[in-house]
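Next up is one chain by itself, shown in structure tokens, the form predicted on its own.
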Amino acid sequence: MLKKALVCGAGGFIGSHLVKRLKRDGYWVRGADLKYPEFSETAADDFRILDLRELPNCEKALALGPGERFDEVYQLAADMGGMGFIQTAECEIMRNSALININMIHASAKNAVGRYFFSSSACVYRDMAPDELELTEEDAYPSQPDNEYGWEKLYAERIAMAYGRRSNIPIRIARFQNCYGPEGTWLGGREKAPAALCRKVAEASDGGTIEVWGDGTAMRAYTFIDDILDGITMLIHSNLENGVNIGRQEYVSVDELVRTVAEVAGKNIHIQHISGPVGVKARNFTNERIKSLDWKSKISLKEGLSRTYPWIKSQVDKSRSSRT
């Protein structure tokens, strides 16, 4: 029999991609999220428009026939977006974020699922000087994340496990460094880092300046989108308990990925800093749980970029096209 995995938030970037990562696999998966995903067609085998601040429709994402249940339930779904993003829209980031993982997790206990993964994220974490030694996933505590984005993904941990313990439900927790690819969200504010900078760059001449925020000093860890697959697909089915750092441990500064970029592109780029929402000078955190895994980050930031530029770029070119 085919296993079951329930997939929320299946309409956005990593959530599309685990989605085709668990077909590849032999699942049969249901995805559930307000959208289709934007960028290619849904692999899921069902796949169901739902608000899942609501209750109601948390339930009906889990609704099988008489006797079944999920046998995975990946909650991804969130309020979420780049740094601007996080910024300007605190209240709704915590409100609707909030709801969704409240109920998601109490309506899994209700059905008795079988594993439930929760995407957390490395925001959980202090602010930090780009020198400073990598933190452990226990420095989580004494709490103080940089932003209410943080604040609602550290709270969320905790109901998750305390639902896990209840109701005696496996509870697998990743915290994501930054993520990037293919098929990722490069336009209209909600954006991160490395898609944005691949569009400027892509719509910059050879020679041309872009603008950055900040100084260009904060450093950063970007991980490529099938690392992140393989991280989640290990963690779930592991005894790993409480939260997992899951990134890759090649630190950049903001400057440095729009060379990188650059080069990638093959042109010639000036950058002009301004002022704008820049988040933590630094970010730095220890992989060795994950690692337990055998799991290792495979992906450079470069090979990463050599992929996600090209497609980024293909987006660019269709959007000037449309307006000509």
Ligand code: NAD
Second form
Amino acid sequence: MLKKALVCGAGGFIGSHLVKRLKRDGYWVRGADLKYPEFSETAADDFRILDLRELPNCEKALALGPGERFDEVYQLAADMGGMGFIQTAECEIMRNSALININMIHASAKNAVGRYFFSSSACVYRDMAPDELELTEEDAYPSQPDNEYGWEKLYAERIAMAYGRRSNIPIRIARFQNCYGPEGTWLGGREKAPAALCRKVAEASDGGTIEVWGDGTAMRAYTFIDDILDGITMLIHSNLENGVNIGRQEYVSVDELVRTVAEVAGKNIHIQHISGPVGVKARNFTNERIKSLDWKSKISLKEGLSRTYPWIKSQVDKSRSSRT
Ligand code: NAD
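Structure of the form predicted in complex with the named molecule, please, following the form predicted on its own?
Complete assembly follows, chain above in first position.
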């Protein structure tokens, strides 16, 4: 009998790729989201359009035939976006994502699902100085996240673990660092830095100038979608409890990120720094826990961008030609 997986947030970037991976791995998959994936057909066997802030809708997402239950639930649905969105939609994030997380774990416990995965974030950690030693997962406490998105993730981690303890459901929690790749949001205000910068470079002419928020020195690591999917599927089947960092340890400044995109695009690009939401100054996390499962990031930033930039450029070209 095929294993059954429910992917919440299956219309989104990571969720839609995760559905493809689970199908490749031989699962029967149901997706649930407010919307279908934007850029390609869903690979799910069954897809339900549901607002998962509502408990009855979480029940509908989990409903199967008599005596059946999901072996695995992947909870990736969230009111989510890049730093511009995180800093302007605090109430939506705190309310919508919390409601989804409260109701989904409650319904999953009631339905005695086999395992439960929650997508948390490196935003649960405090800001760091650029040369600070690596933070471990335990360093999320005492807590001082930089934004409300991080506080909501911490709460959601805790409520999932509380239900897991009571209902004896293995809860597995990944704390992702910035994830990027093809078929992610690239326009509209919710896009994250790698997609926004790929779009700006694609729109610019060779020798042109793009605007970049902040002074370009903020340090970040960016993880290609395939590495994140490896991490999710290894983690859910592991015995690792509590939050687990998943991110490539290749830290670059925002300006270095722009230079790598420009190199991949084969363009000479100048940067104009403008004021805008940037977030924390630096990140530096240990990956020892996920590496204990033999996880290893396989895709360098340059390689990941060479797979992502052409897709974003094709979207830019398509939207230009539809306007003319
Ligand atoms: P995404 O925005 O592409 O996907 C989230 C999906 O959730 C969207 O399709 C959205 O429609 C859906 N959703 C929102 N509200 C909903 C509701 N009320 N009911 C049902 N569905 C709803 O984001 P993503 O990049 O794929 O991120 C997936 C998860 O990973 C999120 O929980 C996010 O916080 C987390 N995460 C992502 C990153 C990253 O870099 N992408 C980093 C850290 C953590």
